[in-house]
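Coming up is one lone chain in structure tokens, specifically the form predicted alone.
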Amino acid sequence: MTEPLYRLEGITKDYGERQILQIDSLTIRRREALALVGPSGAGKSTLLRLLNFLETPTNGRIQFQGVSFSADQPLPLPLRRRVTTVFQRPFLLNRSVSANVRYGLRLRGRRVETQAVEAALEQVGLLALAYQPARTLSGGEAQRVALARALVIQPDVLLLDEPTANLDPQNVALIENIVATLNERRGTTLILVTHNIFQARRLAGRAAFMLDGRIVELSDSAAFFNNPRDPRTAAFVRGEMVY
């Protein structure tokens, strides 16, 4: 069995008096592709932010590569930088497309190689826009720039929050092919939040259904989509409205 990359134990996340997340136990393996699915407000994006150490759990402990992370114990910066997220609404600097892709390398104090930046932009189909101001991009183009910025730093873990929400079918296929290749050939651990059941089927080796801040069901994709155990999971997979 592949060595665990993350271990979550007794995790809760509260905002004021409202509890958003309650994860009793979760293990994520190295090199796997895990899809988090469920209705809006289920806690998927909050879990993703915890996995990228952007927020601390209210209670409980997260272990990443054997190192603990909690409200009282920050994770060392070199470990945090092995993980990156592409958000549904990415933040881009008011600079050129190329400068945005270079930013992650500069932030990490790494040498910026023009060839690597151009290769990342070519992968996402935006090399022709390298010197265009980022503020002029469409929402879908901005998402692809954010993915290129993640690709160029070669993270161990890539977290994706609805990465194709603003893209047309051709670019959805492009992005899915890129992240699948990263997972299969480079061994990048992929954790994907998506409302698209078909996308989860295509990309994930395991899938988790989240509802009301909890994981209702977690299993290999074949079992999850073809023979779910929980009736709420079954209803969601069938396309029914689950709240």
Contents of the next structure:
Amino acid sequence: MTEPLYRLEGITKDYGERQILQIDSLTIRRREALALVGPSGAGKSTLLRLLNFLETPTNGRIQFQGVSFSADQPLPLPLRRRVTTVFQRPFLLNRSVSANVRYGLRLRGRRVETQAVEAALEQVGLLALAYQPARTLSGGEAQRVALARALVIQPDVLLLDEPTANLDPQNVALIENIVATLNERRGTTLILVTHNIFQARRLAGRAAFMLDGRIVELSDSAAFFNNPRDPRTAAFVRGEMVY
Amino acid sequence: MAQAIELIAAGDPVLLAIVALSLRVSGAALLVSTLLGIPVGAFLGLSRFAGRPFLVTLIYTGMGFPPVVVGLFVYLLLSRSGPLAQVESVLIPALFTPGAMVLAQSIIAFPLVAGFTMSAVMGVDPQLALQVQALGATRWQTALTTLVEARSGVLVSVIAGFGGVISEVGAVMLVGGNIDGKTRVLTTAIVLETRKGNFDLAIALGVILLALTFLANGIMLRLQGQDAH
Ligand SMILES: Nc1ncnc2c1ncn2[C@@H]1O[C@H](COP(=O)(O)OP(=O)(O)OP(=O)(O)O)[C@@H](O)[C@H]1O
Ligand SMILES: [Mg+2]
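Could I have the structure of this protein in the form predicted together with its partner chain, to go alongside the form predicted alone above?
Entire complex below, previous chain first.
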């Protein structure tokens, strides 16, 4: 049994007086694809920010590849750089498309690998727009640039926060294909937040249901979607949960 | 007016010397205030700490400070009975030299550059910090990227600083003394020539001053127009 990629213990996250997250224990395996589903405001995005080490937990600690991360213990930079996020609302720098994709490599002080940048853009079908100002792109194009920008740094962990919300079916298929291939071929760990149950089913090996900052149920996809244990999960999966 | 244009066209050496000194003094002051003002403005725009509101208030006050009062302050500082009179340093210029004028104008331009840089940086979408950190940026890299993202606004801060010093007359008059061939710049020359009734020369100087500020703004705007390409 190999050591898990992430191990969360006694995590809470407060914003002011409000407790947003309370996760007593969670392990995420190397190379798995995990879907996080749950109603709006459940704390899914907040959990992703913690998993990318962008915010510290109020209590508890996160072990990542055996190294601790907590409120008073930042994660060493090289480890933090093994993880990246594609956010729901992609934020592109006010530069060209290719400069956006190059950005992560630049940060790491690597020589600009034009080939890698072009390959990533090619993968998302945007090579033709490489020298266009990024701010002129459509929503779907911007989302694909955000993905290319993440691909180029070859992360061990790719966090996806509703990466295909508001996209047309073609773009959805393209993005799903890329991340699925990444997970299968390169063994990139995927953690995917989605409101689309079918997408979670297609992509994830395990799924977790979050409600009010807690993980209500976490199990293999087949069990999660076909025979959920918790009635709240069942209601959500059937699309009956009112929120 | 015709005579004024003739003077300019003829390249009158006295006129040229005045223009050159103006550019040198204000250029040096702008350089100093940009080198100090951009980092300070970026820092104030990006961080939160206990004394910050006080410093921000100070900067905002400085942005509207009358140049003549800055001149008075520098004058007292550098005068023979002033606190700096005994200190020997290349950084402390003597009164009635271009160096004193640079010092005064740097003090005038600094809050302009810092203040406008600060608001430019604060105007950047907070999503940026999150996004670039997710891509692996350190705190320094995040700050630098934010500054680059705010580049149009930072450029405006430099224009504002230049406009503030090239056109001010109170401070250079007090600490420079408007000495012919030594500390006479465009603005102080205009005052003098107008008073003497040499309106042609005064107008010529005024036209040059206007043209310079126009040119500087034009260059900056062009740079700004190249944004994002
Ligand atoms: N920086 C913050 N300061 C204060 N409250 C916050 C902050 N970020 C999130 N919250 C609150 O935390 C709760 C969880 O937010 P989060 O964005 O994690 O939910 P989510 O599950 O991603 O929802 P959605 O599906 O709508 O994206 C919300 O009630 C939100 O208002
Ligand atoms: Mg969210």
